[in-house]
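Presented as structure tokens, the chain that follows is alone, the form predicted alone.
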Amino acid sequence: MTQRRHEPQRADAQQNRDRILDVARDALTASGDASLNSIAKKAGVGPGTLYRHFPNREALVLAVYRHDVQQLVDSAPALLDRHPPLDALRLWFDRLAHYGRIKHGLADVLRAAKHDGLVGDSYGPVIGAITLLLRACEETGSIRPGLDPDDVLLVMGFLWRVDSGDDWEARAGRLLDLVMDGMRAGAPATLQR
């Protein structure tokens, strides 16, 4: 039997994969015990289709995690293209907050996957996105200069600890406002006023 080289997926196969990832993210966030068959059913595909893309639960969970991180990272330059840097930074933090909530919901599943290097693989790109946003804000004088992207990410870690009750979004928003106020304190643009 000859092996086929890795070829790009057909458009319908890619659509199925993307739909499975979207459904899996929601299902696993709601319950770490969501079955693969229930995910396939909600995605409108057969179990065989799901297993062709993701041969086991761990592969699916890791793919959801990587997909979400990549979308988060890719959104930074797109936000800078459409918004002033300070607004782009806040919007990106809002996305990080949402991602933090999803990650919190997937935490038990990710721990069970025990995939070495998973966090390390995502850390660099996330720090790169934060660096891009911070530097753009520094150039406009809208935040104080010299903020360390690693420190900013560490501070943003509070998002993973906000209770996911009814007021989660409002509370995360208030906390993000505090972070933004802290970054603006001493900014050249605010000192000129």
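Positions refer to the first chain, counted from 1. Heads up, when I say rigid core I mean the largest set of C-alphas that superpose within 1.5 Å between the two forms. Since the structure is predicted, the reported quantities are computational estimates derived from the model, not experimental observations. First, how it differs from the form predicted in complex with the DNA.
Considered as rigid units moving between the two forms, the segments carrying F93 and S142 are the same unit.
Superposition of the larger rigid part on its C-alpha atoms leaves the smaller part rotated by 62 degrees between the two forms.
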Contents of the next structure:
Protein chains: 2
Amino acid sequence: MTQRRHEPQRADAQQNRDRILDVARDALTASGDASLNSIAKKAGVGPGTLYRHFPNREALVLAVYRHDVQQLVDSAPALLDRHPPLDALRLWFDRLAHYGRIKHGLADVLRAAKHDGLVGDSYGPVIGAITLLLRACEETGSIRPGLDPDDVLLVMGFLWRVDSGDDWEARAGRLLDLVMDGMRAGAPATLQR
Amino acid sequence: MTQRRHEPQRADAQQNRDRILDVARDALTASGDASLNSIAKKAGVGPGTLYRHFPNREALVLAVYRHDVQQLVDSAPALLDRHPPLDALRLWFDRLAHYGRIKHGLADVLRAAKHDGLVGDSYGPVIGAITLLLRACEETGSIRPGLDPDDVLLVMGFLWRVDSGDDWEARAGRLLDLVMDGMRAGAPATLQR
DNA sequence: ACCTGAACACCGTTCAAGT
DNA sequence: ACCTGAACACCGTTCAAGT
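Show the other one: the form predicted in complex with the DNA, since we just had the form predicted alone.
First the chain shown before, then all remaining chains and molecules of the complex.
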């Protein structure tokens, strides 16, 4: 939505920003809990410079993964074009699982983003994509109506926490099937409470 | 399983241990990220003393919630006596949700416990309770057979992450229903991959 | 306008020295 | 056998001083 590229900015500032993002991307992929100070040092800038560009860890993580998230979000319509809605939904969450596995910290940011004010920047589009997919499924009657996208994303949170054995993909697949079966239209009605 | 009460131990050591646990319980309920140093200080002991009793944060959290977890685990058979298996399963997870909401850090410990060697101490019994409940459901044919207790606990992890509005209980209930519908025997078969 | 880097309060953790 | 508490390396974050 907001286009920050090429805003009037001093050249050295822009360079610093880019180098920080480069280093941060590498550092975060290597291990999710890389310290901000260590990232600043590796980027060859003072801690203050990092904080000037990114006021907190969340902002940095978000900036690092911005394009990747956008790409994931954009893929939803294409999936809907090429597959039945329910399959598209499933495939999209497959992708989400892969993203969450590589992009450390993204899960936490998405979780926190809901409460902080910065809903529009990354959480919003993600929820938007899920909404799109859910609606398509509803229209074909393949899932129960009225599912809340926030709820669905929350439950799918297990995808970020499957441990990283070599069978993680199979396990995630099984569990994804399980949850999606619960979302299906044919699924038993809600229990009497 | 292991009974540590009244092992030969110096009186002051036992007192220190108890005071640390008391303070830690309060501190953790107040906020989940209370520092170990601050807990030691409030308990009136040096940091080294805390570390002598509990080598890391995980051990402390586990010790603090030991009795509560045991109580939860023990409640499973009673639930099975008084309710149909599927209802018992649902009610037990309701309780788990309430526990995870108050006992900060317990969720992380349960997650980490699987990989660390200390499986027997707390993770084991919890998985044991889930296994018991799942088997009972299987026998009445109310859920699909072959569900892995680890998998189920992993998916239910969303319970610890429902945010704490005043509607958290309703939301958790909805999502619990959703997941349990997926576990049901009547649920649609696994998708073709 | 932006960067530097020393500085602050804190963290988890260790370990010599005491009793 | 156990406790103390100074000490270490680190963390996130700030802010005067520079260019």
